[in-house]
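Here's a solo chain for you in structure tokens, the form predicted on its own.
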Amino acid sequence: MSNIEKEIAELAHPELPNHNDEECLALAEKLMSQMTLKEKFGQLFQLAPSNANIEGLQWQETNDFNDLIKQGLVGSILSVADIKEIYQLQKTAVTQSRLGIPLFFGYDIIHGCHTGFPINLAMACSFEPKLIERVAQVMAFEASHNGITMTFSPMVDLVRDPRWGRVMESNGEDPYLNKLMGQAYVKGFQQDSLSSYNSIASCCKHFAAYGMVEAGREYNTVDMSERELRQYHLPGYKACLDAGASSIMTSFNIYNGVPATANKFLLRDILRNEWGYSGFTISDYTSSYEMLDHKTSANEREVAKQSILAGLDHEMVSTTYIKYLEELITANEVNEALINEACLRMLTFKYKSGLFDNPYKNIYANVDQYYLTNNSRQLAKEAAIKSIVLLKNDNQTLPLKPTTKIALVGPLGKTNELVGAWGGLVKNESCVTVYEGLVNQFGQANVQFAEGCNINDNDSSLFEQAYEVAKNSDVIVLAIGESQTMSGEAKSRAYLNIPGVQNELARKLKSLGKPIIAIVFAGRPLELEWYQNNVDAILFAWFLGSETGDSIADIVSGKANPSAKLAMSFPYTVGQVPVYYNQYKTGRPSATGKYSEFRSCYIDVPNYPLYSFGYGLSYSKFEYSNLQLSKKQISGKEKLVAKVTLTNTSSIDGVEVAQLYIECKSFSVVRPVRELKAIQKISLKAHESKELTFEIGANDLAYYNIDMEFTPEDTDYIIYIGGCSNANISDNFSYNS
């Protein structure tokens, strides 16, 4: 055992005091009174050491990072997860810098630390915030025992363009669902106590509206009206901050022509003045440097000036603050009070996190004992089952009987590369393959495998082998889709097809005339029209993490019943993008959504998506009936109560996600055709009925009107309730102020 290992083994983890906000602020102010100006600058800089686990551009500075820490010029560390290195860096800060101010350690724990959970877009399909909160608690437990103080999560960018690789990290296209899921992540990560040994701080991102990059191209331009920003995009961030998120990260994009990292309207006018947010702001990775490429800053000195004036507290990797802030203060171009404000926020956070009470609070010996426990894997399996969307199931193809002879064909059938992008410290080796899962359920003798082809090349030499294997089966299970490296940051795609020759393989197997079940893996919605028309069943599996194979096998065998609903619409073709359920009403609508001359439509595909938001099948069958509204008119703060009967008309127990939408009949500005306002996830026994009750009020009906007032106006509304965004059971009511 090395000396470092011995020191780590001797670390204690006593109960820490839980300082309230006032105490933390007072302690931070007292410490600041002892700090030099340079030491204050240091608290505003996040360093990525040369061996940091970075997905992206590497830190190019030549300064020795240990020397910077000793000088007190580093406030936090990015993407270091080796427990011995974390200990050494923290020990340097605490014992060798003048004031011994501890570092905090940030890492992207997005949908798993060591236990791999489904990608975030997949988990959003659960429509179950409580599940998300439990998942975040497990991620926090593993991360907090791996030296990590803060995660850069959740991402609550609203998304409508599946070409963007980072849709996989989102909660989908709907602002209401986005709010619910964002809050659940924050609560799960932080658990109402940053000083706990089991929690980590949450930094929500990317502020603001990064999900709307033009053409779905990473790091690209965002341009929208303030009404669009406030109505659809800001609510997700606001919900996270209301839930107590410790920090918020600026986005790479511009808003109203100004980079978000130096956007005063976003960072001061909205964040501080309107919302009264007291946590700290942090740039995205080198996003302050990138103002030079935006051409809104002529040099790094201007970058530092514009950013601090706009309200950026903590600079990730870029070094303009520690280089130029002193010069800017001396030249009277920046008021020292701004530095004090930012530094105070950083120190207050560290006191809240318990780092001053125990700088080594997140450092443990024998860390493997905290990872991939039976409980965490069981939760990962539950989350995976609740994330798999059944898109098609003709003639009750699924579930399969236990004696079914299965030909598992496809490049994703035996691979364990199933974590998905932004997988934290999750290893592929932890993932159960589809083959292993099916063998566990159906037995070795009943499952034969053939790869058929690779994911993303034009080699069809393995087709014949797959064809021969499939000939001897009762059913063909196709494991196809994207590789896990085809989505995530900097993984935008111009096409949404299943890549390579996988479609050609599927067509060849179709000629056998056997039932085909397509299991599709991807980090985004894909074009699936051929599969909808030609295969018998489709399971959209996204990337499910550690328990992929067993969760899929449970669905295929009927041990589990699908319940997930799409959090993002699937287009017929990329030419429809963006296509989403809550589109604005148009002046020349197509009555059917199909071609009609001199109407808003295509001549070759429908307006609507192949699979809409909220869509997802079950082995059970559900029926909605007897919708009743408590009143035909509400006013002021009155609540409208809507009741509906939900019946499981099948002989299989199941779970349904009931969704309530509204439509405004007329308003001072154009509103969407429908807006989601409430969800309920209901378990029903076979042939059981339950009466569901929903409440909505003025705030649910409100919208930014022509005068930018958030109001329901005095007008008429329609309520729709059902199992998808195209629900057709409805009734009318009016609102009167």
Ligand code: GLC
Contents of the next structure:
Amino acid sequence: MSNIEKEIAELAHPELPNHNDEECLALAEKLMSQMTLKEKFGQLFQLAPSNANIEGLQWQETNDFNDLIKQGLVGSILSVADIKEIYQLQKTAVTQSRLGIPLFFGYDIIHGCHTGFPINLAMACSFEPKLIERVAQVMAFEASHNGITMTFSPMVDLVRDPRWGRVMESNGEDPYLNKLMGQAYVKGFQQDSLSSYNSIASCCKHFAAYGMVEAGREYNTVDMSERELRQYHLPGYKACLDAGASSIMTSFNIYNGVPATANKFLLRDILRNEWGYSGFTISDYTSSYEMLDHKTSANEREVAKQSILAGLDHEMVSTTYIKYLEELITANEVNEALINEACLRMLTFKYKSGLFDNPYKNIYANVDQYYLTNNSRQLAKEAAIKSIVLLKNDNQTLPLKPTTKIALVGPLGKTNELVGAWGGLVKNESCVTVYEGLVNQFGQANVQFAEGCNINDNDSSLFEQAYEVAKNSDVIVLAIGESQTMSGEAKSRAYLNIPGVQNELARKLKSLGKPIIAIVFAGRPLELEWYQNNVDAILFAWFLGSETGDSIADIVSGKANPSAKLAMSFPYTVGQVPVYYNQYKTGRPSATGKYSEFRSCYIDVPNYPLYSFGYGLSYSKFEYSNLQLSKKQISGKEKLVAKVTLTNTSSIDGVEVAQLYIECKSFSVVRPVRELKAIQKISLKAHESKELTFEIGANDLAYYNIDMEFTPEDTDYIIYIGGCSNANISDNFSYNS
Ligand code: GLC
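Alternate state requested, the form predicted together with the named molecule (shown: the form predicted on its own):
Expanding to the full complex; the earlier chain stays at the top.
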């Protein structure tokens, strides 16, 4: 055992005092009064040792980042996961800098630290915030025992364009669901106290509206009205901050012509003055430098000036602060008070995190004892089962009988590359493959595999072999889709097809006339019209992480009953994009959504998506009936109570996500055709009925009116309740202020 390993093994983890916010602020103020100006702006820099871009520091005699740490010029570290490296960096800061201020360690723990959970867009389809909170707690436990202080999660950018590769880490297209999911992640990560040994700090992102990059092209421009920003996009970030998120990350894009990283409207007017937020802001990776490419800054000195004036506290990787802030203060172009404000936020955070009480609080020996446990795998499997969306199931093709002879065909059948983008420290090797899962469930003799083709090339040389394997089976289970590297950051696609020659393989196998079940993997909605019209069942499996194989096998065998609902619409074709359920009606609405001359429509595809937000099937059958409203009119703060009967008319126990939408009949501005306002996830035994109760009040009816005031208006509404955004059980009521 090396000396470092011995030191780590001897680290103690005593109960830490739980300083309240006021105490942390007081301790931070006291410490800051001892700091030099350099040490203050040193707290505003996040170093990425893997990309120590610190060349050109005028007064820096060496480019060794350990020197920077010893000078107190590094506040935090990005993307280091090796526990020994974390220990050494922290020990340098604590024992070799003048004031021994500890570093914090940030990492992207998005949908798994070591245990792989489904991608976030998949877990959003669970419509189960409590599940998200439990998953985030496990991610926090594994990360907090791997030296990590903060995760750059949740991502709560609202999305509508599946061409954008980062829809995979979002919560989908609806602002209400996005809020529920975002706050659940924050609660699960941070729990009751940041100084707990099992919690990590949450940094929500990307502020703001990064999900609306034009044409779905990564890092592209964003342009929208303030009304659109406030109505659809800000609620997700605010929900995270209201849930206590310790930090918020600025986005790469511009808002209203100004890069978010130096956008005073976002970082001061909204974040501080309107929302009263006291946590710290952090830039995205080199988003400060990128202001040079946006051409809003002529040089790095201007970048530093514009950013600190706009309210950026912590600079990720870019080094304009530690290069130029001293000069800007000396030149009276920046007031030292701004540095103090930002530095105080950083120090207060570190006190809250317990780092001053125990700088090594997240450092443990034998890290692997804390992850991929039976419990974490069990939760990963539960989350995966709740994320798989049953899109089609004709003639009850699914579930399969135990004796079914399965031909598993497709490039996703035996691969373990099932983690998904932004997989943290999750290894592909931790993933149970589809083949392994089906064999575990149906037995080796009943599962024959043929790859059929690769994911993304035009080699069809394996088609024949797959055809032969399929010929001798009862059913064909296709395992097809994107590779996990085709979505995530910098992975926009102009097409939404299943890539390569996989579709051709499916068509060839169709000629056998056997039942076909398509299991589709992707980090985004894909074009599935041919499958909707030509196969018997479709499961959308996203990327499910460590428990992929066994969760799919449980669904395919009927051990588990699908309950997921789409958090993002699936277009017929990329030509429809963006297509989403809460669209505006337009002045020429098409009654059918199909072509009719001089109405808002296409001549070649319908207006609506192939599968809409909120859609998902079950092996059970659910019916909604007897919708009753407590009143036909509510006023002021009165609540409307809506009751509906939900019945499982099948002989299979199941779970339904009941969704309540409103439609506003008239308002001072245009409103969407429908707006999700409540969800309830209900278990129902075979043939069981339950009465569901929903409450709706003024705040649910409010919208940014013609004067940009968030308020309801005296008008009529329709309530819709059902198992999808096209729910048709409805009733009317009116509101008077
Ligand atoms: C990336 C991402 C951001 C991530 C950060 C640190 O570029 O945009 O989401 O948290 O860098 O890895």
